[in-house]
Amino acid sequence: MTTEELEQLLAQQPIALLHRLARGRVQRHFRTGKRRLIELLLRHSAENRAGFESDLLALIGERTARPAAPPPRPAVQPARHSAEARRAASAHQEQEPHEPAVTLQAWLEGIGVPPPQPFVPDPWQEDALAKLQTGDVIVSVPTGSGKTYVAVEAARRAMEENRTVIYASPLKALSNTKFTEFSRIFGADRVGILTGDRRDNGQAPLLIMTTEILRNLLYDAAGGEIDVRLDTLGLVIMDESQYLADPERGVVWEETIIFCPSQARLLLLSASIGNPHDIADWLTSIRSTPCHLIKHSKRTVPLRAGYLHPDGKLTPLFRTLGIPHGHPGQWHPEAKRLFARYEDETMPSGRRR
């Protein structure tokens, strides 16, 4: 079919089908409106038009082949079907809860800057610092829970003992941010940075660098060329340590851990390690000190999900104040209405349902 015919056929399909077609073809397609999604699909179809058309027709055929909905049951059911009717009614209640959905005012309540109050470390933070005295530590806690406090306090204690501290991150941008942050906390004369683009104050007791730079320094030390004072190294902080699972860069994290001097403590920070127990067991097996796992699952700052329509209309995404676990279909009624309206508005003129 021609490009124009293909475009018309795509415009006739519901956006849910287009999202299924975009899987593996268009990145972040769920953030794209229907008109823009059609443009991206047409652009991608130029690479393999035949395969694209085949997949599209298959999805259309699958949709049209679905059996028609059964006719509604009579209001009065025979006695022998009463149990089945109760089960169906119960299932319907689970899909469409009777309790009223959260209001926008209730959803926004409490959002803002909290009032100033004295800082008190959480028990898991104190536990992590205590365990770091006897071995390596993996901190696996949600984003925003306070991993940076553990890193800062551990670095402070190590420098008070005249030990060198290295903070390694996967990104130059994050390294630059931490350099600014730690310089403000500890003083510019006590913090240095080593990346592929910058080399400032390389003899400072606290060095910020990318993980690749740290791995290379450890390689040089193994070959007899020591670029930093590894003999005084007391603490290595590895941020975003879920990169251990990265297919391309994970080997850098593994080699860094393997070559890390035995006298230095390892502090691994992450919010998204799927198997922290396995990582802790692995570190214990290859290092001379045990590895302790500090795992905390409760979010200090709870998440709320909302939907902002292009016209500025804001509504909760779910019926509940928080994000429901295991019930992703409990959409807020207003969000469902705005979804349908957005789909209708983004369809080409003359093709709206």
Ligand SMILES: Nc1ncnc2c1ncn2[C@@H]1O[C@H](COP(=O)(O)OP(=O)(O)OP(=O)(O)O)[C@@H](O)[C@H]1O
Second form
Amino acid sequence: MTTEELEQLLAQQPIALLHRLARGRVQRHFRTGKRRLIELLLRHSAENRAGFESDLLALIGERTARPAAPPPRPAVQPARHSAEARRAASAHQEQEPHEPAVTLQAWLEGIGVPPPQPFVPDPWQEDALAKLQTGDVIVSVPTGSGKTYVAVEAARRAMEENRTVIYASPLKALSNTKFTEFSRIFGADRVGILTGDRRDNGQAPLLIMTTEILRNLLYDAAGGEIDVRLDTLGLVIMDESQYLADPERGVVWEETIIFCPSQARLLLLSASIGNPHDIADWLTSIRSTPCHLIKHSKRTVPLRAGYLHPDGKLTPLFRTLGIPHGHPGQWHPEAKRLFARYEDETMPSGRRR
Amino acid sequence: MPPSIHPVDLITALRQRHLTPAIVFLTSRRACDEAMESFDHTNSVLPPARQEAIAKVLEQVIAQYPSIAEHPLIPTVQRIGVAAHHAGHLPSWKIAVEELMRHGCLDAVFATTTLAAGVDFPARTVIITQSSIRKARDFTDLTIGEVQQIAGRAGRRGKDLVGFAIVTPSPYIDLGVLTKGFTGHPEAINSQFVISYPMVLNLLKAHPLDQMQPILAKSFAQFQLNQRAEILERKLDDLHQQMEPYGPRVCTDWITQWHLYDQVRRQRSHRGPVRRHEPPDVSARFHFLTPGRIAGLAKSRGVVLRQYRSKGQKSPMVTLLRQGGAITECPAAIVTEVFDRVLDCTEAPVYPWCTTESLESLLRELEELPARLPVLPILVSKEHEPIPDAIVQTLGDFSCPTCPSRSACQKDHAHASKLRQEQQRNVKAIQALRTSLWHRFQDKIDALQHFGYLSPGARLTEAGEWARLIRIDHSLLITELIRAEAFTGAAPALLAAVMSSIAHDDDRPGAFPRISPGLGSLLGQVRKLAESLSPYEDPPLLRADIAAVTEQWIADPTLTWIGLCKKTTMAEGDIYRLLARTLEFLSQLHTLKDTHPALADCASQAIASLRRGVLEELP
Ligand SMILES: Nc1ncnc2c1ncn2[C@@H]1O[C@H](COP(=O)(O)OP(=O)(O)OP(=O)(O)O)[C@@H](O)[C@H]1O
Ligand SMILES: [Mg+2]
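Now that we've seen the form predicted alone, could you pull up the form predicted together with the named molecule?
Expanding to the full complex; the earlier chain stays at the top.
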């Protein structure tokens, strides 16, 4: 980039971006107008032209990426929006190759049981375990991906180093299931369970409890009454961490994370959520070690969506074989027809559409 | 055509196409039970080998949990290979169904969406019949995250090559919610941090008061508030920039100076002060109707794009972007509510008063706003206060009329003062975001000091020292009851009964056993206290009928589980949950053994008699 080009590029940017670029480069940059600011920035850029240019491009990239990336909801529902949005949506669809919709026969193909295979951990599972060596980890992957394997292996490694492990779950039912499962894996003598009024094998190295009980333990420890061996605590696993957003109980997850002893690693297991980066950034900002984010949204077993009419007729729900991510409007024509008929017949008052 | 597919036909269709095992999510427990009943007269029974396999698994589970040996669903489960699994069932029954599913014994399970996350319960196919769920007495649409959790149970790793999520309609289904759920990106999660009395007591037990702010700053709540504050700070930077041309002139604070001069001038002039024929609440509100603000109208909502005064009457007007995309000019008086929410809006000098990208994103955000938004509290001043006469007399003191920058001030004043107001508003908003948690914390400290759990210096008092061990809902009511000696001399059954009426928060009606006179009068006392505490803590439901269930179970050790169930119309699972929660509350009372030995002892007796039969089966 020549200096002229750079100057031109700067001039095209909104002032807010220039101010962000000026942070740490130009003193009292808020006091200057755009012209002057560009001048000062150019003068400063002489010190490290390459660094300056790459920062500028990154900022511009961020700005243009923001509207395109689809945080909370990716696509507009065409039906209810303004003419403009509708035009944008239809233009979008025209770009798609208009392949014929999938047939029911093709949609039903491939049902079956996979041949037995030796257990090989997925790369993300290995990755989560490796990252746990150097800091906290949050795993945000779809339901049924295999988060339990990460929990079990992490617990095994911590116990091998003679450290206590706590596994916290949101529900008693889940605690009970995990108690049975972990007892089978590690031996009944190595696993304990704590509830409000009962503790089975409370001195075991792997303790299962609900998050509320764990929070209470941490408060007791902070108040001076050490109850369980928190000093040897090496790992706290919080399953179903998306409960952080539960209106009534979410606060307990926050309290537990805030007061989790700094020598213990945190392993948060969560279903897919919209902002796992925020959680990771938050943990990094309050804990003594960085928090790594392990995230993917690809299901291990592919999913297909269908529509079953009350008269027993089955059809694919979408035009495509799999789920058309980001395109909620790509209905299968047959499903569309059948459902329209359903609405006509069951909702004569014309409730919608 | 029936409004929804018959369960027997559904299972037949799934079997034919090799789509079993399936989980069928139905709208209610009742729907699940009725689905099970509908198999009573079918003759499509399982081959004997499969029936035997089911019997074998059940036998193993029953050996561990005898309470389900006589479960009324067992014959259908065994004959047809379908089961029901919902919150009305005992945990042990749910374990049995999960176990059967894991062994591949069942073709279908009818469940409600409460089938909790994490319980290992996958199937080849998931059937979805609804697009909304009941939450706190209201039906709300499923979120994208919820649809994906439900659909995600389809396709078992290692057992299926593909999984199927099949929608079958029932009345009131909105297929759009589901297709969006399948294809969308899950919602961001937001902090639900609330400051409770036990939290304050426990924090102050462990740390001095001056460390509270740094501790609160570690919450995810503050992390997210900071994110919002940073956005405002960036906006503030922008405003600083725009204020650039309006720096000091002949007088340093020329904006205030001109403002004052202008007002005094008007009051002195023969025309008198400008009379605005507008009610004070409209003028008060008008001040807040700035671009990006969400305004409530009689039946809908809109985003403010600009505010102005009409040419002739000078009446307050706003340009609104309405739901659906219409842009209208309306008198500010039609705004019924001003919400505490301002969307990002890049203003533009011409119609539609903001950039096109901004318009699109505003519209999208507007459509996606939650149904309920906090309303901005607006103080309405009694009347337009005139400038005191003393100042009016001093018009001669203003140097404005002869000042060289007079014309510039006159021209710029309106814009500059608007910018400055906005700056001030932003500064305040940022401050509020940075300090709101701390203020909420201080409110709780005040209340705890009022009740004597904290000293004026915010140290734990003697009462605070034990009260911090009560870490459940309605902790203030419970500790106040203890201090009022409400439980002194009460039998364990009575104590437990009161605890369960505090713990229970479901107002589903039903038939229940009679209430003993002792319980009635004690609950009356509790209700009175709860009422008096209502400014500090929401009172619990305190249902006497619910309390009576617990009282009978504890008072009569010969009462069997079946006997107890017969005394009420509550579902088995609900009775179990009630007693389990009571157990939790009682065990908190038990932790007070050092300071309140009699109460702790009473609680542990209640625990001992409560934990029998079904309640002993699980930890
Ligand atoms: N690497 C792997 N290879 C093959 N199968 C695996 C692998 N990892 C896990 N599984 C299997 O995947 C299934 C689902 O695993 P798991 O219960 O841990 O999922 P999850 O992520 O915890 O789901 P949920 O969100 O429901 O809690 C289990 O049966 C498990 O044995
Ligand atoms: Mg899991």
